[in-house]
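Just the one chain here, laid out as structure tokens, in the form predicted on its own.
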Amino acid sequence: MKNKKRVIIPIGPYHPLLEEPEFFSLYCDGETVVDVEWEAGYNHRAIEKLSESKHWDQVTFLVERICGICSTSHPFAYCNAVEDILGITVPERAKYIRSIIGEMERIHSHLLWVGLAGHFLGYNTVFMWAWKYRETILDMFEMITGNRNHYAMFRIGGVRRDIEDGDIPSLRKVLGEMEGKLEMLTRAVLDDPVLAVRLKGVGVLTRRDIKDFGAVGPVARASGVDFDVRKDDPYAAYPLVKWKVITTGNGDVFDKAVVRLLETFESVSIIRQCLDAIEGKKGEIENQVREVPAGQGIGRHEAPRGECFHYVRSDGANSPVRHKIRAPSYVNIPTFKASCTGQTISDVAIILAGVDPCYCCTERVAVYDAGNKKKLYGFPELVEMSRKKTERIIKGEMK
């Protein structure tokens, strides 16, 4: 075995496993994966740069399109960041509505993942069940916001639409039906001996791995790391309702499925409590914001995949002067280095899927001279340029 030449197996940029273009190189010794390399940047759309040319309110719609699955996560974090600059809190009713939208998105995102995981394993019954039940959540979104995706609910200072009392009984009914379906789906997945054999002990990440890579969300909580922005840095209505952080200790793909499935029940509970808090009551749904003063702010949100982080800097004009975005997938995807090494090639697909990667959230870019076909700036150079520009902005050298 030692004398055999290592084989490189490419996955991507276009591959049946990948919903979006991305590139992985598997270095294999026989059937065993000995190393993994990942190349980001196949989905560059210049979101951060475009933000600098948009009005503060327009940016909420721009960042909503970073990801189609967790499309409210980025507006949530962005609004938190700008409100940090403003030094304001949103009205209590808006806090509850924001949390309702955030938790509905968590349910639909986790169900989407469960379905895709079943599909990658050839368990298409789970795939069809999970996606069928997810449709109910999308119908709820349509009832509240008018949209099944890109809900356009968030604005700096609050939310754009209220939830009417007349819709709340229907929402409660849907939640009750959804809870029964979630219980059935969860039992079907967790009690299946074939899935247990297929997923337990596969793609293990230790607590040390989580800390070394800075992984977040269900990926971290499946390895026993009790970190959740909703608890550790409370915002919106999360400190106003009762719920618990779901953690397990094995760190394998099976535990990642357990965490996501059990989190959907916590989300149903949070939504119910938020509906109880706003039903039959009146209240403002936004603080009117006319101008954003000079300053800098950070916004965090526990997206379905983990912590979504936005840094925003203002010079007092009508647009951000700097907007930095870090989605959870950008720190979760590199864990493949640990979880895939030592595994067989046949397990790589489900291990890659186990972190629920969103590749369009990880856009990065290298700058080339097309005429000379020469790379001008790579990732290290762009990072250094970004740091120097940020320093100049802070010193007031750039207007």
Given for the second form:
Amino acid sequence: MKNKKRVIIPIGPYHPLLEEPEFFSLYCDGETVVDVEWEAGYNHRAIEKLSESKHWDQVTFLVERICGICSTSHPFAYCNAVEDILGITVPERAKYIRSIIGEMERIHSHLLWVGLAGHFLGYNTVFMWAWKYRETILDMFEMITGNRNHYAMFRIGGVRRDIEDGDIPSLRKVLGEMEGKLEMLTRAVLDDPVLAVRLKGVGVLTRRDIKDFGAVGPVARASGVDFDVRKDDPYAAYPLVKWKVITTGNGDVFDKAVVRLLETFESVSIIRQCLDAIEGKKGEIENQVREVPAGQGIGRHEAPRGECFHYVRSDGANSPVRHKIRAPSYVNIPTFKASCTGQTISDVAIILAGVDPCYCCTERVAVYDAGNKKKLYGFPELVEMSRKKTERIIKGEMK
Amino acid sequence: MKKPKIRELCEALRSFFSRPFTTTFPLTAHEPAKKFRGKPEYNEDTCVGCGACFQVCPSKAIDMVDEIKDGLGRRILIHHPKDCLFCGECERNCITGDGIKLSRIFDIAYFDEKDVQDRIEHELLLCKHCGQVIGAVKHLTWIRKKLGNLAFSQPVLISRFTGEIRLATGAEESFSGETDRTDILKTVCPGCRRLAFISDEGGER
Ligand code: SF4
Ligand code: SF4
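To test you: the structure above is the form predicted on its own. What is the structure of the form predicted together with its partner chain?
The next block holds the full complex; its first chain is the one shown before.
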């Protein structure tokens, strides 16, 4: 049995679109998933190697393109790492601006996730609404940084663009509106009876699982592990503002949704405090960095999906000699082994989505019958089954 | 059970009666934000052709081609929007400050890439001996102006200056063929100048 399972037939389509495309095989016994296997490394873009051929400032833009959704988390961690080598801190204003960008990104990333989760469950209205609200944040990004994504705000030693006083009122207005929408969305999720039946107790990860797999971010916090780089290893403006780490205890998909939704409120409050701190003031936004001495540094940032880690080594020349990157999805995805096993196939789509991996990653799912290893379902069918299950619950056929 | 439905109904009604959130983009023009980072464009007047933008571009979206034909040199800088990240490093590092500027143009879909490329041409100053590129004429003039009196420490800049104020008689640029000591002060590339330094009056090295 065990040996037979090792036969993995890679089933396409391989869209080398986003980062981290993986290959999943679900082994099922009837409706129940008995084992999950995954493989990564189908889309090796050689970012780490490429970064050794770019000079320090250029690498910021390279790593920004690792992820299309949380595009600022990599430059954030990278700049932290290089500043660690340099032993400098950035000017206070730059710290606030960095945190504002990081938190705005968290809001839009979490909203994107809420939308996708609704989509998988067959709640397409949630999908439309969440993405509609997210759009206003993206417009704010365009206003402040000049682009909806790939903000190019980070620079070793500070930030590249200032947030002008003229832009702050409209940002505040959007935050105010956003809070109302988030409130509506959160309450709708919290007291929706169908969602409760559908998500509670599904894909549970215990504290033990989190420790075993080393999971990070909202996935860990939903299981009661209050690990958050912003608190545990403070950087940028996070120690200067008041906020709290959101944790819940059940570790199921419902709690992961709750953690994400509540985190957006914290983000709104962090942004507000940062805006208060920079409004009407002038200040330096960057420290000039002439050269990077030999040495090594690590940089971390709490990306929307969890801890993003960069290690950079310099020999005093123009480009890094080693640049190691660990994205949060990389440690979160193996938790599927614990969370999917024993669940029904129709729950798999939402459990996989609960970790918030890139969508294209999960495009490669194939379901095998544990007996004969025949491919049964692809990811579209899984999503379809997931929606059907929700419908059945709504109609009262299932509890 | 009842209350949440009302709350969502309100939002649904509000969405129903408000204008569609999406825009009818190709029909109505889209106005990007004020600080939008769009396609970079060269400025004929202020770009001096130094090539710094070409060097700093993280994605190698700018090409620099030095062409030498019939003893005349031309430097062509071409910006390829298809490779551009719109990061603004070129604008930031431009030595004159506004030789290349990010515009607000976002519509750069094309059938023929040449339609959207931006290019700028500069005259090159060539070594009178070996024909190697010394630099863009405009760049050297820019450096000369920037350095002021300090420019008189550099023979090429001196000869540019004397040329500009019409002091040049032509004698300073006469070449005997072989590189010799007097060529130190003429318009020669660093390689030839080094050669001139180590030759004695008789032209022997
Ligand atoms: S904006 Fe950035 S990517 Fe585009 S040409 Fe300038 S430096 Fe290169
Ligand atoms: S002057 Fe500016 S735009 Fe022109 S080549 Fe130099 S850096 Fe590029």
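Because the structure is predicted, anything quoted here is derived from the model rather than measured. Positions refer to the first chain, counted from 1. Rigid core here is just the name for the largest C-alpha set that superposes within 1.5 Å across the two forms.
Taking the core as the fixed frame between these two forms, we note the C-alpha of E391 moving 56.8 angstrom.
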